[in-house]
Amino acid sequence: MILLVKVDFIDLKERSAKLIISDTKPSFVNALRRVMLADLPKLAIEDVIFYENTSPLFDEIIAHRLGMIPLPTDLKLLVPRDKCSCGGKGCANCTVRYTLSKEGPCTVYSGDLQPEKETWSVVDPNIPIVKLFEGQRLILEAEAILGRGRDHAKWQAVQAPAYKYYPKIEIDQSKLDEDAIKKCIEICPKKILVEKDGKLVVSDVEKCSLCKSCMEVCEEGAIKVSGDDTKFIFKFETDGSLKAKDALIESARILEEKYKDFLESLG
């Protein structure tokens, strides 16, 4: 079984993404989004080794926040802990190693956590952890393995992944008068609807929350106001773990295997 999509972008930046997922069904793309939340690995900060903490916070308190960092994750050079060669005593392949030393006074910041290497340098440095005040100290080591949201939000990488069906809006000008066309464009809370030589015209439909407060003012019949359940409107954005771009091909990529999954368990 081959599922063909269309797919076409509408904005592409490095943290977040705006296409059109056509020629499908919403179960598709709630299967993505579903996927991007869940099962997309990322790399977090899951084990902490305090040798001194004379901080206000607790340990654990500090701990969860280092796990909520974003990390740069290349899923080409990464394994599974649980799938790594080392049998999970962790390795290159499966660990990214952090140190942290600070005294204050003074506030720690993310990118105060030193990597092994240069590469792994955390997305954000500017995210505060503690504040230190005259004679404390905070020292520590933590790793960093790949996990999923499903298990832990330190581990998901997509936020606000969402969909909408693509709005379709026909327009009877015949029902429409002078009047009309002013309240129209009046209650319209995206101000799509403009008037154009005489007529009601729309300026970008992909802008239409499908709230159809236009219809409710109008005759019946002189707008329609519908959504396409074959075209979506597609957006999400990332923490900075992944690119945008890297997050949805992963996704998909996902996605695909667990149909494959699928299709076998039925024989």
Given for the second form:
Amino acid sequence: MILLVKVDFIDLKERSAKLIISDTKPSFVNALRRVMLADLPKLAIEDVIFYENTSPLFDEIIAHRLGMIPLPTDLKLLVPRDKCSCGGKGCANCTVRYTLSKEGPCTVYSGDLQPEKETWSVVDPNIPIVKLFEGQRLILEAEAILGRGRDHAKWQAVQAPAYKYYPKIEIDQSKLDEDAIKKCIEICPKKILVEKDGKLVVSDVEKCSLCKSCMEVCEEGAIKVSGDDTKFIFKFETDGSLKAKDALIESARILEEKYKDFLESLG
Amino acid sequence: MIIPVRCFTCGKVIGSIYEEFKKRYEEYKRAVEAGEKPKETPKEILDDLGVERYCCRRMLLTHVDLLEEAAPYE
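For comparison with the form predicted alone, please write out the form predicted together with its partner chain.
Next comes the full complex, this chain leading.
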């Protein structure tokens, strides 16, 4: 059997995407979702060397907050440290270094992290790290490496990837009277049912959450709401470290790699 | 303490929008207390900032900024 998966973008922004994946199965879409969560590599700060920290927060808390900052990730330029030719020591191929030096009173923002090269400057410069008061100082050095979501949430590039079955709403007009139409319109939480020329019609089928409230308030068989298990609406966001489209392409590539490995292990 | 960098549940970065949210929320509070009609409600502020899910919304709505209390202790 040949499966030809069809993909249509409904909405593609730099940091979010909504697409329809059709002619496939829930297992495939779920595999893609899980790869996005756990296997997509991303750059994040892993080691921090503190030279001076007289801020109100502990070193550990600041290091953790630094780790959470999204950093621009170019997967063509970097390799994971454990696969790097430097043998885990940390070189320019696997490590990106940042420095930070600030004296209070001020607020330290993520944009105060100084990268070695301008191309690695943080994508979101307005994240507060810590507030420094009179005479307090923060001087540190940070090393960022590639990692995956399965090891720590800071390496999770995609936020809230989710899919739902494409809704299918069948309406039998002959079983609906004026009163039932009114009730259906009233109960729909997404407000997608509207009356047109005395008939009940659906305005935006993609918004339907498959709650089936409308089925319950009217005569049996008048409305049938079901999900199409060969067509899915897939939504996800990224934190800015990767572009939405790149994240999707890279995830699909990783999934392909996994199947290839499986095939090879069969001999 | 200080606003978390990311939402605890979904991981969306919310630290960067906290200061703007706070500024606009205080404007709303000032208007309500003065008996004026506020320009925007907290709901509209969150919608405008692109905070869609309720997990991220609670991060901003329920945060208490206590870092200044800890400031004298290094």
